[in-house]
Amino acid sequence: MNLLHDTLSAIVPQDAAFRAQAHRRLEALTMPYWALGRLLDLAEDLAGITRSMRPPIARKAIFTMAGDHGVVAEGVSKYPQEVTPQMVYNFVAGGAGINALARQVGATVTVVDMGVAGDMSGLAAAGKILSRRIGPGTRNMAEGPAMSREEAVRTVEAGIDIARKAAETVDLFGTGDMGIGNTTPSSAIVAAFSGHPAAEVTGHGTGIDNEQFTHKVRIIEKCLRINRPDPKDGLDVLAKVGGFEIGGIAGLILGAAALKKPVVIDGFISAAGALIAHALCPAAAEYMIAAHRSVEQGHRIALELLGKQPLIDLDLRLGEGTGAALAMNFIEAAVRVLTEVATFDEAMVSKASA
């Protein structure tokens, strides 16, 4: 708990002076005023986050948090639970969507076992994945809390510790996830914080049909009714209707914010982790960059709660960190605009008439 407390105490808002300096330069670039729109907004954010007019973002790393969920026993997913460990092996082999997109943007991918229902010890011992294992998946939250409060703290602190240990080699963090059934706790988290009915924050996940969707909504309603998560207490929400990997994502975000480094939030599951981080420290949102808008309807509501407008909208719903990897291209573009485009005075170009 000391690590969590110390981290929360270290998070402060973006630097207003660097934001103002970046804004002055951006509005003086050789183009009509703010002609690159939200790309310039992003550049200003990056200056404020990093306290630099040359924001460091070259060393990119995506952390894909993996964990299983007891609520899968309720039939909320189209895929069996053994897919989670199978996909971890696929990540390690470099054959997943996140591997291809991370290679394209020059980012590393680190898989973290937060609580996979399978033996990952061989991969961990070989240094192929990080082990921050809390247990072999959460408990069935349709029957009671997904985890204890102490376990919830451990998941968040695991994510913080990962960010701290990566601080010397990573400029730009990205979040990712893997865990069959994890749209169910994510929907429950969004419902808990937003007050929206379960049906409005739940999607079709891995491709369930309408009948399965109705069943999934009922299970989420039951989870919320049984556990009564307190939206004023982020740890209570995480413990009662969350997931080990969701807590790890929340911790990674908090750790990056405390380090004054930008963190790119992937899709729906990552947004659920971001909501936990925001509940624990609202200022952490100033270090989050929303990568994309998922087709999961709860993601839109989560982004609204975070006050974030996503960079891209490509009907993505894979997770893994794929949206974060794609968004890193735009982040690099924003920095290049800030640092490489000349101002009117530097280029000796005539300005527009008043």
Second form
There are 2 protein chains.
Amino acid sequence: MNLLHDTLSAIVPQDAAFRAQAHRRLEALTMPYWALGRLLDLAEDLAGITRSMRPPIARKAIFTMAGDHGVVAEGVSKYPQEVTPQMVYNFVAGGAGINALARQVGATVTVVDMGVAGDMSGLAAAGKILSRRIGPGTRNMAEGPAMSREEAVRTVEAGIDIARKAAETVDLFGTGDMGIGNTTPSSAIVAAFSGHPAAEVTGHGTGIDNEQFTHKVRIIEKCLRINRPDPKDGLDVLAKVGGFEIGGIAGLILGAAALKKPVVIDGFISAAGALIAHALCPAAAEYMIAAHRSVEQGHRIALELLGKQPLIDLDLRLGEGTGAALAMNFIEAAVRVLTEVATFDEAMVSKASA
Amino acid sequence: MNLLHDTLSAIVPQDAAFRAQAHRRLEALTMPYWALGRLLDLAEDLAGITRSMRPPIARKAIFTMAGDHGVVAEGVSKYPQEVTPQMVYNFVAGGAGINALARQVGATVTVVDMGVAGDMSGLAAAGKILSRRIGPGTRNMAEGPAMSREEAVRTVEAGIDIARKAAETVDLFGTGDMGIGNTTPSSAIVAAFSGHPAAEVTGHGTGIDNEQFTHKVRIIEKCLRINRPDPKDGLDVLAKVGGFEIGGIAGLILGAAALKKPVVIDGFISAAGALIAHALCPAAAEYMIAAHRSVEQGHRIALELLGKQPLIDLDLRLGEGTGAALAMNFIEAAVRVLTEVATFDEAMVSKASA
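Condition change, the form predicted on its own to the form predicted in complex with another copy of the chain:
Now the full complex is given, and it begins with the chain already shown.
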């Protein structure tokens, strides 16, 4: 547990002095007070995260973590499990939503096999994906823990290791996910940490109807009842009702926070990973930027637990990192405002009357 | 009135066949049904506007219309009128919010002097701004019409002419404004068209306190009472309680619509211009993309009248075109999704069960 322990120890809060310096400059820009609203809050965060008045964010990388879920045996998803590996091939071919949106903002996309139920070894050998497989999907958490505690640690350490290896080449991290059935563990994680009943943190995933929804809620209730995850123990929650890709996301976030780099949290599944990271180290939340609010109702509760207000609200529910890619445009914009807009004194513009 | 008349006659609805073709493709993309939500709605709009499955949007131009307002004599703004020309110099020097955000998205910024209270001839002669001045600011609309009906036509035709001259070099238009005091005519315009009392469509502008707010509401009530703008007559509303830059914005929108090109509506003042354009030609609204919802309460009502849901909600209240610039990132993203994401058949990914 050295890597995990060392990483958690390395995470410290944002730098208050850089936040204050950025705040003073943003207040003095040639515009009415704080007239770019939450874009200025974001600029202040970026200064505090990166310890810089010119926050480096040019080199952007999205890591799309893929994994399968034994709980799909309970019929919680509309799509067959084979879609997970098929979508990995689609990512590699550049034809998925995340590829298009990452290209738009100039981010790389790296697909990580955290445990897909299918043979990904060809893609891994060809260097098309990173392989950090824990196994061919989690066990069915409606019958017992999704994974062992030791496996949970391995998922998180895989994410940390990926962030560390990217330390010299990436300024801005983004999370993403792919895994048929993974709104089910995400809802279970939000239920475990929030104490909300399953029905309040469960959504319609990829498009199930009301009858399927009722069934999904019952399965999540069963997973929680059988496993009794301990909300004070992030690894326990991850092991019992999580997923391999969710652990990888948690690790990526912790790794980025330890590097003092911003990490954009994509959607609902990424928020579940962020809750695990937050449980392991509350200060890690200071490095998270919430991309968007999805239509999944559990996402809203997860963001509240993280204390985050998302940047985007466009009814997205795709995952993959697509929301993170979109939000990176605003991060670029915030840095432009901090570094390129003149102050009243610089531009010799008259100030407001008191 | 030939240019205005001809332009209004040239505006036709979006193309239904291209909308339908885009809809079919977007439904077939390798993602759960409509999983990129409002980004897909936007892609469908862009296909319908541009009559293309590859909507051209690369060449982006924001026109920041500047004008002054006689009504500032009533003490409705916190800032002195000299800030309008000072900000024009700031735009030209590249130091304002709009400059930074336009650079981020790769848009040009053209400042148009629609009637600033100050000598802008040097900048115009040097080619740094476009001069379409109607006069050195509007008259005080608390004492009578802000401008004559003939002047109102000239402001709109100036905007149309700017759009027409840009026809060969611009794919995507964005509106913007600068004018101390211009939330006052904007609120009056929204009150005139919506029938809401002034207090419900008035906000705190650049940051006035509650006492100043009460005063501003009284002034807007007086402007409406004295002038009695006719909500069925867009030019009457513009002339009586509008502004030169607001008329220019209305014209730019009508010009873009006649060219079958998308135009991004910035914030509250641009929405007031959009209401004028909409009153002159309801179909023009089909070419408008609402950038954001500002903190000005009248903006929300204006967007409802236009039937538009904005893309961004970040507590912006700057104007200048900053919201339009930010929203252009999403327009790029929507086109990427339409043109670059594979369908289920193309990618050989399994579909959902019925």
